[in-house]
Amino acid sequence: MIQASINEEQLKDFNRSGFLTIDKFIDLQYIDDLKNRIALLFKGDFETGVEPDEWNWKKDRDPDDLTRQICNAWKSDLLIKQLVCSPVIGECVSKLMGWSGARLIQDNVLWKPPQGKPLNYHQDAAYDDWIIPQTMVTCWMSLDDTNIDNGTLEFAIGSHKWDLSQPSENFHAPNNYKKELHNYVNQNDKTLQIAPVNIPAGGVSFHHGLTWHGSGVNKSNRDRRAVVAHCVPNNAKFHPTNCGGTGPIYRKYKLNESDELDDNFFPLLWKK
């Protein structure tokens, strides 16, 4: 379903900039099926009968121009599961981060319709203070040709070398999606350079959990859809006391008398 390997030059690029884009990742024969599955998910049609952990947009309840998000669709749809639980993703992110293995901590299905609103600049790792070590890497897979016109992902180059900040206060549809980024840059005397992701359908972008990123308004007449796998080291564990970030949602999968991340809820993708 997906094919990729990380070479030494790509690893250097990732370490330098905090992200890496590759034009060919998902086999194109799966793209239309994945788009159809996403449409079904947002209608509440769950193949497995299991509702995802987060579901922020529902038809006839929420504005049509809101960027739509579902978290942990892998529990609800078997094709999404096949994609985000691929050992190829696990091996790629492990090489990028220098890990001995990787597991899925959460997936996202994102659908930004025409005129879809922005998502705030943030650091992914800021939301995972309920695990240790508090680190992660994200695999962002595009199902549509994506560029600045249709609200693509944007990165602050080299920001993975900055400190970890607090989670963004206004994640969905902020009035100024770069405000918190600019505040951080000004308060910490950082130099800001932004790079948009320009990849075709089936392409991928990997980014470090500390890399600041967000996305603007979809100014085109085209949908922009992506499937995202957030990964952590294979030996990551629940923080023994902290319940912050997205902890209130996902700590319900913590087993009694154990801090281990159970494979049934946080699938092991790959291990040396």
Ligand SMILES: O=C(O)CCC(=O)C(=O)O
Contents of the next structure:
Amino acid sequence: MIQASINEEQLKDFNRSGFLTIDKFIDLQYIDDLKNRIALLFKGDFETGVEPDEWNWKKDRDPDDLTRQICNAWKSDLLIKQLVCSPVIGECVSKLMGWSGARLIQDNVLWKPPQGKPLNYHQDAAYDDWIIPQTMVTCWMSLDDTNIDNGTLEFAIGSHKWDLSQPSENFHAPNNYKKELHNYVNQNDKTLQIAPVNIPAGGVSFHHGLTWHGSGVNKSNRDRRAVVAHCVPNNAKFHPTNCGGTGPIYRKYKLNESDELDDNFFPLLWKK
Ligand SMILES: O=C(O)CCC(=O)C(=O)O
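Okay, that was the form predicted alone. Show me the form predicted together with this ligand next.
Entire complex below, previous chain first.
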């Protein structure tokens, strides 16, 4: 389903910029089927009978222009599971982060319809203070040709070298999706350079857990869909007490008397 490996030049690029984009990642024969699965998921049609952990948009309940997000769709749909649990993703992200292996901490399915609203600039690692080490890397796979017109993902170049900030309270549909980024830049005397992701359907971008990123309005008449795998080191553990960010949702998968991230809830993707 995915063919890829990271070469030394790409690793340097990632270390320099805090992200890396590759035009060809998912085999194109799967793209239409993945789009169909996304439509079914948002209708509440779950192949496995298991509801995803988070589901922010339902037809006739929520505004049409909200960017739709489901978290942990892998539990509900087997094709999404095949994609986000791919060992190729695990191997790529481990190489980028210098880890001995990787596990999936959470997936996202994102669907930004025409006129779909922005997602606030943030750092992914800010949401996982409930694990040790508090780090992350994200593999963002686009199912549509994507560019600034249809509200593509954007990165603040080199921001993986900045400190960790608090998670944004206002993730979905903020009035100004760059406000918190600009506040951070001004207060910390940083230089801001933004890079939009321009990739074809089937392409990928990887970003470091500290890299500031967000996305603007979809001004086109085309849908913009992505499937995302957020990964942590294979040997990451539950923090004994912290419960910020997404902790209230995911700490419930902590087993009694153990701080291990159990494979049944946080699948191991790849290990050296
Ligand atoms: O696709 C987007 O607009 C945002 C995605 C995102 O925040 C992420 O993948 O970490």
